[in-house]
Structures are given as structure tokens and as C-alpha cells.
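Okay, so here's just one chain, in C-alpha cells, the form predicted alone.
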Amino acid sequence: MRPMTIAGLAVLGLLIVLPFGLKGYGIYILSLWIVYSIAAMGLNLTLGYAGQVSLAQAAFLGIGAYTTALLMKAGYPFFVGFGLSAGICFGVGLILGYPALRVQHHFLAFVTLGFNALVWLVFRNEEWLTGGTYGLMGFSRPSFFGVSTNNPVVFYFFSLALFLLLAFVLWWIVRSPWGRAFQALRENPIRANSLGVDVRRMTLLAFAIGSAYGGMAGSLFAPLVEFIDPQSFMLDTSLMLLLMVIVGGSGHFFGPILGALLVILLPEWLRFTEGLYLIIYASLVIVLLAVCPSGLLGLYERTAAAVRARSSDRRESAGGSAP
């Protein structure tokens, strides 16, 4: 087994197990990171996979969050707001690809940037249907065959088995006819197009499936804070996002998981410094991204090239100097 492979199914072991030994505030954080693990593994579709810089991650989130939390409060099952997130999104990032076909990189970022701003006003200023500034609140967490989620624990392994899936989903994705289209987009667009790859198509939809999963994401968002308001997906959101798919290695499978993981939990595990933390996990996400560009990931896949290269050489040598 590839080594990725068998650090995956020791992970995954490892996420079954932690929760029975954390208390409420460290339940949370694991649920919150996987719930960021989401909307990340959408965006780096987007940018990882397709090349397309997107800074509007956090209005999808919002989306999703504010279209659940509506329809939970006038009594529609959680999967009804989820799959409308899923849509709704989907549509609207299929919008936001049309700008993409005509700009590209540090533009399109702007472009993107734009639209965020513009989600998050509508979020504050509308308070007939988001509440504006004192937020929403009102909806519980879902219940499944007189199952509730109440539990911190059960909501967690709910949270899990749904990003198991939509991991499933996307790891698909990427191995299909679809996911070597994305990457032949970012590579050369150009070249993908003498191919017979039809970017304009492939632009749209990586749009679209990335915006899709931050809906996703934000549908599982709002059952887990219990309220919701426009601060929570700010520009800012989007810049932790976009950070959680660098650190970790963008247009790596599991890349926005670990970059997540770092995000999420490493500010947790310096509090112990206090007023230092912050300055602190700066510093050395500076340190990372300095030293290694490609992120966590990146770094691995070097390391293991050097030493692979080095294996080669001495067995080259033995042979060569045996008689």
C-alpha cells in the first residue's frame, strides 16, 4: 500500500477514536475543522486542480448556511436545506465561472472579491430575511430515525460520515476524464484546448462543483454554531480558506484536509502562550511558505523524491562496482 494510502486509514482511525476522549470545546473544534475541510477540498477544485483564483469561498459558506438555517426554522428536514445549498450554489458559481473565461489570475481574484463583498452586504443589510447583524438563530440540530445530533459526539460522527462521502465524491472527480481536464486547464489552457478540452465548459464547472461543496459546507456550518450572522464569512473566511489549501498543498487530494487541520488546530494548541499565539502561528505559516511554496504536501513529495534518488544512486554504485 502507497504510503498516503496507509497514513489515510490511520487517520481515519485515529478520527473515530478522538472524540471519546475530548470534552465539548474539543468535539467542536474537530467538527468545525471538518467542516472547513469541505468548503477547502471545493476550493481546491477550483484552484488546485482547474487554476481558477477564487477569493469568494466564504459567500458560498454563507449561502448554504443561511439557506439551511431558513429552512430549518420553517420546519423543513436538514437534507432539504442541504441539497438546496448544493444546488443553489452550484448555479451561482456556474455564474461567477462567466468572468473567469475572460480573466484570469490576480483579475479574477478582484472578480471574486467583489462578489464576496457583495454576499456579505446583502447578508448585513437584508434583515427581513437574514436578520442583519443580530444574526439567526432558532434551528436545532438535526434528528434521523429519533436519532438526534444534540450530542456532541453524534453530530461529530455525522459531520464525519457526510465529509467521508463528499471526499468519496470528489476524490472520483478528480480521477475521472473530468479531473485530467481540470489539471490540463491549469497547466495550459491553450494546450488543453488544441487537445480537444473544452474550456470553457471545464472553467465553468470546476466553478460550479467548488462552489457546490462550499454550500455543503455552510449547510453543516449553521446546525453546528446554532446561529449565524454576516460576520462568519467575511473576506477574512476566504483568506483562511485560501490559506488552508496553500499550507497544505494545493492541487494535492489531501491537501486542504491537512491545511484545514493546521488552520483549525494549531492557533488551539498555542493559546498555552497566551497574548503570543497569534504572533506565533504566523510566524511560522511565514516559515512554511517560505521554506517550502508547494505547502505540507509539496514538501513530502520532495523529501521522498530526494530519497528515492538517493536509494538509486547506491544501488547504482553497488552494482557497479561489484565484479
Contents of the next structure:
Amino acid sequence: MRPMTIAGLAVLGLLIVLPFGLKGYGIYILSLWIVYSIAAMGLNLTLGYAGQVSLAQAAFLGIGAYTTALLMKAGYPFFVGFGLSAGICFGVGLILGYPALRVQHHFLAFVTLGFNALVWLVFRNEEWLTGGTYGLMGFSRPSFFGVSTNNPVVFYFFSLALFLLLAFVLWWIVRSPWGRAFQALRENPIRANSLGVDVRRMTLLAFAIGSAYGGMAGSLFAPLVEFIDPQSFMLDTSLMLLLMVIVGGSGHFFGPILGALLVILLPEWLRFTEGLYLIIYASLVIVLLAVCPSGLLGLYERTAAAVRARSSDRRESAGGSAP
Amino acid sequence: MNSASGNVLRVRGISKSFGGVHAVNDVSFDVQEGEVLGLIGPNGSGKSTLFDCILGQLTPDTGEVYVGGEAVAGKRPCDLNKLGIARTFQMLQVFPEMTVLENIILAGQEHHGGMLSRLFGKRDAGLTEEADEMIAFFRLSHLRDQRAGSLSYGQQKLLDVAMAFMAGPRLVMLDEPAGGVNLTMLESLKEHLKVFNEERGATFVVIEHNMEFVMALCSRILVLSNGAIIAEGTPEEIRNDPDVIEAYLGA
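Can you switch from the form predicted alone and show the form predicted in complex with its partner chain instead?
So here's everything in the complex, that chain up top.
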């Protein structure tokens, strides 16, 4: 077995055992990490693979959360809300992709930022639908085949299963020819276009699929937190999701998952420093990005390549013919 | 006249202005099946702009372009590529973060199957074998799994040309393939293009400043100056044309 496979199985084993050793709050944090990972994975497709800057992922998280909460309050089963969240966000993401056909980089960042603000205003002001600043509550966690996910451990495993499914789907997409076309879009859209890549279609798809992942994450977020209000889906959440992608390693499959772990756990670990925690947290992020702008997985890759090169040098200098 | 009689490309009355500058001024020409047409002219004479107008990168102010008899006005570069016209750019354009193999597969994958088959089908779109042949033909096999960005300039230039050939095009338009390539690499590039032309019947339009390269490769040459065609003929005729000498050397 390759070392990556072994590492992957070890992590999976840990994720299965871990909740039994944790108290309620620990399990909640772990579930939150899974939910944010799904949203960050989607943003990684849009930004990391296809190179389209988006500061609107929190808006899709919100659309998914409100859609699911409203439907569950109306008595519909969870998966109706989940499916509809994915569908609505796919459609809205497709529309948000159109500006990206005209503007790129920081201009696109401002377009998507404006969109996030707009969605947030709808959440806050349309009280008849969203409850305004009071938010929405009073929807229960879903149950399947008589098993309620009210138990935090059960909900955690439910989230983990959905997460694994969605991660597999995304992995399939990025390793298919679509993934290659997305990457071509990021590296050189003009050349990609001249080689037959339908740049317009792929740009819109990158936004649509990434946004759908935001919506599905939001759909899990609502029953996890059991209370949603507009504050959870402001620009700072979009920036946090962007940070997860960049810290973990934008364009690396596991990057956003690792990034989400760091961004969620670090504040918890730094809790003992009390008032100083934000200062330490911010400093760590600055140092990390200055040292490895390609994120943690980028740093890992460079180190691994250097180690391989050094060990093959050593074999050659030892006089033996390298295999 | 029937347009289908061996003309791969027909260009009629293309003009393009930027502000008050007539970059391309009423240019018409044909490209016949199997020929290698050279397009030369001083810097700023409108060669690359003409390419961009033909290939949908720019929208010409006036004029028509026909591919195999079909008018292609308003088509996007990716649509034209699917009609069988491939190109390279003046500035080197490969995908630096992808391997050589990935670059070549990308260049072919959009020509195989539909959108859904590219999502659910094979990762390499069934192209690895064909891609390896192309890589071997350009003598890049030892670099197959290297990042394209780590190759030397000349090797990247070969890769760039190889990508243009990957879709099995009817016509390849090369914008300064020899620019910045060293002498040995230049010879090998010339040989490769000749083989493609003579053995596989590929048709080319080549923009180039290297006269030796153009004269050796092309069967017919167009000379562009200030956006207009000032001469047309065999390499021998062009070499002795007083207008051409004037355009290149005169004030």
C-alpha cells in the first residue's frame, strides 16, 4: 500500500474512534469542522482548481441553512431540504459565475463580496421569511429509520458519512478530464480556449459546483447548530472559508480539510491565553503564509520533494548505480 | 467558384482598427489543403492581429472567414478548434503546473466524446497512448512526467507545438514557432513540421521572422506591411521582390 493510502485509513480510523473519547463540546467542534470542510472543499474547486476568486461562499452556506431550516420547520424531511439547498445553490452559483466571464481576480472578489452582502441583507431584512435578526429555531435534527440524530455522536457520524460521500464525488470530478479543464482555466484560460476547452461553460460550472457544496454544508449546519441567524453568514465567514482553503493549500485536494481543522481548532487550543488569543492566532496565520504561501500541503510537497532529491543524491554519491 | 475545392481556409476583406490605427487593412487570402503558407512582415505589420481575427480571439471590424466553406464569423476560439483549426501563440503558452503528459492530454480531450463522458469516462479520455506517441515524436519522452514549467524554453516551445497537433487538426496556425529557440532545436522543429506536412498531409500557416526557417519550410509566402498584403509568391520570388526589400529595409 502507498503511504498516502495508509495515512488516509489511519485518519479515517481516528475519525471513527475519536467521538467516543470526547465530551459533548468536543464532538460539536468536530462536527463543525466537517461541515466547514464541505463548504471549503467547494470553494477549493472554484478558487483552488479553477482559479476563480469568490468571497461569497458564506452566502451559499446561508442559503443552504435557511432553505433546510424553513423546509424542516414546515415538516419536510431533511433530505428534501438538502437536495433543494444543493439545487438552489447550483443555480444561483451558475448566475454568479457570469460576472467571472468578464472580470477576474480582485474585481471578481468585489463582485462576489457584493453578492454576499446582498444575501446577508435579505436574511436580515425579510423577517416574514427568515425571522430577521432573531433568526430561526425550533427545527429538530433529522431521524432515519427511527434513529434520531439528536444524539451528538449519531449526528457526527451522519455528517461524516455525507462528508465522505461528497469528498468522493469531488475527488472524482477533479481527477476526471473536467478537473484538467478546470486547472487549465486557472493556469491559462486563453490557451485553454484555443485548445477547445469551453471556457465559458467550465467557469460557470466551477462556480455552480463550488456553490452547491456551500449549500449542502449549510444544509448540515442548520440542524447541527439548531439555531441560525444572519450573523453566521456575513462576509467574515466567507473570509474564514477563504483562509481555510489558502492555509491548507489551495488546489490540493486535502488542503481545505486540513485548513478547516486548523482554523477551527486553533482558537480552541489558544483559549487558555484568553485575551491574547486573537493576536496569537493572527500572527500565526501571517507567519504561516509568509513562510509557505502555497499552504500547508504545498509546504509538505516541497519538503517531500527535497527529501527525495537528497536521498537519491546520497545513493548516487555512495557509488552504487541507482535502481 | 466552389469553395470546397481544396481550400481549408478562406479569408475575405478582413480589417481591424484599434482607435485610429489600421492594424489589419482589407486582407484576403486562401490556404490550400496540404500547403505551408508563410506570413512575414516587419514588427507591427499586423500579423498576429490577423491571426487573432481569423481565430475568434478578436472580432474583425469587417470581413469574412470561411473554414472548409463554412462562414465562422462570431465563433469562439474553442468552437474553431473543434472545427479543426489549431494554433500556437507568439508568447509561449503551456500549462506550467501540469506535467508534459497532462498538457498533451488536455489538448486532445475536448475532441473526444461529450461533456458527460468526460466526467464519467476515463481519466485520460483514452488518450495516453496517442499522447505518448506525440511526446515521442517530439523527442520529449524523457520529460513526460516533469512539470511543463520546469522544461527549458526550447522544450516548452516544442510542447506548445505538439499540443496544437494533438487534436488532429486540418490546419495549424503557428505564430513565431522559431522565436527564441536555439539552432539545434530549430532544426528539429523544422524537421518535425516537414514530416507532419509531407507524411501526414498537415496544412500550416506560419508567422515567422527567421527568414531561413520560412524559406526552407514554406511553399508560398505572403508579405504583410502596415496591415496590408504587399507581395505574394514563392520563397524565390519574395526574396527578390523590391517592395519586400523596401518594407523591411526602407524607412
